[in-house]
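Here we start with a single chain on its own, the form predicted alone, put down as structure tokens.
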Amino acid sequence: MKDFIKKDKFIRILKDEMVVLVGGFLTNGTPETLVDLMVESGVKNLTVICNDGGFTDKGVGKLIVNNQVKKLIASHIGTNPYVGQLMQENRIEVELVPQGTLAERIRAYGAGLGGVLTPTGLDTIVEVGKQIIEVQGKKYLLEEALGADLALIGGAVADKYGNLKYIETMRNFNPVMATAAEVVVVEPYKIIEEINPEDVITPFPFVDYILVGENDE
């Protein structure tokens, strides 16, 4: 059975200047405890990659509003305001990367990979300080694999196991951040017995813990 964890053990986790993968698509999907632990935590000078900002009251962007974030690497920052001010004061540093860029680094990461090759973003900003590179006469923007030391997952129902599935469009960057860190902590919709195999998206190997409630057995 997989190892379940309760509040304290899993802010025990935690470090100062920890890069953390956050599941989610403006929220949905996102570990909202888990985030709300990471607040409660006082954790500093974090590296969070997410799909975006949040809002200024839900998803990472209570990390943010709290003034725990270093650094954040997102596709967009639209949802939540204070990140654009921040970024004016100099006081985040953040890094816009295109979606699919942005899923297909994570990806390279969990597959073992240096990075992949694409052509979007060329002759943008984006290819500011990045290799390009040519194959077969056409130019791609080398983008290099993201990883983590801790991810943190929503929208999934979890077996005794650790086995997961996703409910609908929670699943969004959930499966590919849950095969690209050190440590992978699920903050599960529901626990059962055991999902049908044919229905594992993310298997047990790459969970390490569930989150339970501190009434839960």
Second form
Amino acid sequence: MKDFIKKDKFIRILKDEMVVLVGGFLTNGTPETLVDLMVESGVKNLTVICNDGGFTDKGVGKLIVNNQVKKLIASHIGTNPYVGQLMQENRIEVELVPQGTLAERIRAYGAGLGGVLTPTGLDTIVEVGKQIIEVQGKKYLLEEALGADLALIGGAVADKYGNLKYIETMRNFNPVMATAAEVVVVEPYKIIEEINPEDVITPFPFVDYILVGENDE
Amino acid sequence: MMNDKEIIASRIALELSDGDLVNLGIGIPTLVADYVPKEKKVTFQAENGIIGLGPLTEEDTNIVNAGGMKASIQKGGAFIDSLTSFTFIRGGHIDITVLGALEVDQEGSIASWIIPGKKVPGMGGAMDLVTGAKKVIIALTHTNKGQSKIMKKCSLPLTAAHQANLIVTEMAVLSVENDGLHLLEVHPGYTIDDVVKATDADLIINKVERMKGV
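Alternate state requested, the form predicted in complex with the partner chain (shown: the form predicted alone):
So here's everything in the complex, that chain up top.
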């Protein structure tokens, strides 16, 4: 972990065209303040990777509604009608990925693998354009690794060393996303002295920055 | 009198056995949990990260189910990340998944995630579930505006091919076998003939029983 940062420093990290992983499942565990700061920064032509399209007023949906996203990679977009509207107008590219495949593609990148082999999506339009590889007599789709410039992590309790554990179901995609980006920024629920080493889910070397409030030291 | 959805849910509940790890999809499948008798020890998994999903709640927590609704966790349960959740789902550790569908066909192929040009919600975890779970039960109403949803061949883009094992509608229980689609049970409010007329798929009809649990 490099540093505890305030919002100005976070905004300085942001650039147009960035590929951004955003944690959360239907916005449960999404770092809303970090998303708000991305909206405030006005960066555009983003590629956003998230489980879903969020809602028009919540999660990555806020970036989509503000027309900052050129491509969304997600498993589900049904909760944000604006995504469908933009798709029809050809103003956003959407890549729909089965949820387990999405998680494994991100894991592959974080673990230095080129991709994963999975039967999910065989005989469906998900297999279009992908290699089918036979291993031990079974057919699999080759799904390529998926990483990003930036990962925004939420739902966590952090300690002063930068270790993380997660609160209830807010864990979801956050731990795997924290392994798969050049820069990893966490918006913690709270910061405590020390997380018991047995309870750490995301060890501090995966974390670059932790957002703190304007008045925090 | 049970409505169509209640009939489907209560019948499917009979398929769940002591010790099963079960994933219920959104819609009719969610109702199945209400019909599982308390003495049966069934554990529900929620794909967003719960082993031991409990009922919906108004309590102020950060626990949600796979539909994003405030839910609870049962004693002895666990919160897991998406990777672990889909290791359960994709690795064959889920005994039964119950999912809704737009169409299902006599070969067990399932269409549930897209109506091209109309509705593109995405597949979420459905493709992983039907591919990885040991048993796939499809819960759906038999027809949509008079059109059969039980087809010879799905017309919509597939969620997966040849993965459905059992199909439960308000009219009938059907089993996908190697030789085709068997009609196992018919709801007492309908005749076998009614089911045949309401079904596009070819049905294999041997011994047909009264629908259990209704």
